[in-house]
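Just one chain follows, in the form predicted alone, and it is written as structure tokens.
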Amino acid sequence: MSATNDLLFRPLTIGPLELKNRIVMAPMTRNLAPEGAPGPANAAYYRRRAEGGVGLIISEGTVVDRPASRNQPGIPFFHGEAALAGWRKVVEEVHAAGGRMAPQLWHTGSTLGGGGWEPEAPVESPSGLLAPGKPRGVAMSEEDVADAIAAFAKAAAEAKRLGFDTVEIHGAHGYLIDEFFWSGTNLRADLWGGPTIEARSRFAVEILRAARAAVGPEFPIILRVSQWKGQDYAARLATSPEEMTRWLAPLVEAGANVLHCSQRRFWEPEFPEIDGPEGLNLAGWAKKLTGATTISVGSVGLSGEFLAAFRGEASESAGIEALLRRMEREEFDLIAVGRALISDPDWAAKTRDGKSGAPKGFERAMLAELV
């Protein structure tokens, strides 16, 4: 391992969360859970990359228990005795190999799925659309919102119960708590939507608040955000660190202790009109406007960004100098690995020291099986 690389290998302290490395992978869907609730062949995927030395595993989204909660059909639950105990074990077999472990809980609102697979329950959003000026399922009344809250809230309760290290809350892409906080989706002119970024926080604040509640004080919380989202990958929440404060701020003070910074590419400038070409990422802006933990993302250690893969375009194994020289200097904390670690479960230990061979490549094929 070259001294560089040993900046991916430092330990890091959340709260009682002890991480042996700074390398966490991805939430992925991968859209097998056949009824919603994980098997062995899940538990051992999952295995698979602690043994591979993954300091932090975050699952694929699982879903929280409300209606059309998913836009998938094989992606799995966070409530019910079937899908809790196979959670169970998933988690059981990583701290077997060494490994921590979140489950990342959402709710994907109005957004669509593959394969026209359409839920029972008609979808749900703050005013009943998909994009803006695009309608798609029904507004969701004051009961719903409270049950959501409360839904996500007993999920986060059941991840601590189960052994879990940690939770991630998804609050990114344009799924539910996404489309609160964007102007276009949230049309709302009661205490859950507004014309300023704070005002339309509400949701995601009041989770967090209720998440924190049900877990304790201690438990690490971790929320992720983003600023594109599936509909429009060119949207912005937060156009200036002034407006991204007033976002994120109010996040971290009601019980987010990681912020988890989803960007297409980890090494774009958020505001390069401010610290030019080679400024502060998402993630690094996070870490300074809030002074939380905060994860990095975005088409790590491969040729192509993630978006063209679900496209079918195949990426090579990239070099990681370029995060390196991020960790370097500290713009953030931790770094989210993921279709790196789809198609290679040692990305880690091949990456630390180099004797098992070159990291593989990744392919669209690959989404098919869990490796």
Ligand SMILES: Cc1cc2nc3c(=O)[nH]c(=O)nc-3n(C[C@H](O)[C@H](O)[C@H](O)COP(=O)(O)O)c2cc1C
The other form holds:
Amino acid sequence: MSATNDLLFRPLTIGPLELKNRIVMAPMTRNLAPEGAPGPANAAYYRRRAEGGVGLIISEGTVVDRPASRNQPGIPFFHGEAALAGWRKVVEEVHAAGGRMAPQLWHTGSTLGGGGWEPEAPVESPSGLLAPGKPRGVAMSEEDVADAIAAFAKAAAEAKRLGFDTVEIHGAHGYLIDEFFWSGTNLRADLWGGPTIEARSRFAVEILRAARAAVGPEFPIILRVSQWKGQDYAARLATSPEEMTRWLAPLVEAGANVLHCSQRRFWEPEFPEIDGPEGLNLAGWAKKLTGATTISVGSVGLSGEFLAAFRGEASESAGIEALLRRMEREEFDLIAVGRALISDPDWAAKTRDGKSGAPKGFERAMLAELV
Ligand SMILES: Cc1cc2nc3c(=O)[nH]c(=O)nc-3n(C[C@H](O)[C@H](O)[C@H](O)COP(=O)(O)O)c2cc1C
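Please show me the structure of the same protein in the form predicted in complex with the ligand, now that we have looked at it in the form predicted alone.
All chains and molecules follow, beginning with the one already shown.
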């Protein structure tokens, strides 16, 4: 028997969080928050995805309270009265439509945003590098590190206070937390760096411990991780399951209940040399090695992957049979859908009943406004 859509529409409980299905809206920066505060258009955009049947919405990256935590001017803050009032409205709208939501807490480190915009304060990173051999910004002092950890914890507490159902910490894609993980950008010899992945994970571990202390034992915390970086798509933090355990297990131990394992194509096996071309993907290995709940992602429902989409390549709507086969074998628990939910807020509902027509494909021009 072939796997059916029902696999996507089973509920899942994570502590106090009850999700009606396995579909997660992936975090997607839109750079359209006026003055850094989400307004009615942003709230309506998220509400439409909740109305369209998404189980859990993860917001675009929204930055913690550090002077140079964002690299584009339209990225929303997750601090300050105006921004937090805007976020409260967003989560109220999503709840009114039956959805659940997490903000994605972010610090862009020394990465470049689009359009050449520069923050007023100096950009910061573990060792003043953007990539191996590419200096950018300043190396963080001990005080900066402590302040950044406190900023993530405070934002997690705000998420809970505003009524969000969970929170995601962005530890992926070559931004600040990932710049600590990566040996290419973390050359520190103090407590926050070192030759092993455990040593370079200490910053993330301390963020998770502080966030966990701030939200209490029950509130779910999601950590997004990736092997790839915006600076180097081929980079890998863990080249074996053993190294992956040393990377991820302490993060789960420190307070992450859910690992959101970012890949550009969900069907790509992480260690094909061990379990072959149909082997477990990153989320599959993360679940197997740590026992945590995991979210997978990457090109669901579309013909092409997202970096090609940024270069202008259009993607057509595509079937989800391969996804259902992986869900059937319980490789991971949840699946995040990115661009397919920008192009079609009703992607979940259309996938469920198959009657109201095929979901729409994606083109870059769709990013110009919030629909
Ligand atoms: C316009 C756009 C903005 C994105 N912004 C973020 C972001 O703020 N945080 C993040 O973790 N990933 C971000 N991503 C990556 C997505 O969350 C997702 O992993 C990627 O698009 C692959 O999923 P898809 O193939 O379903 O689009 C972004 C992707 C797109 C297309």
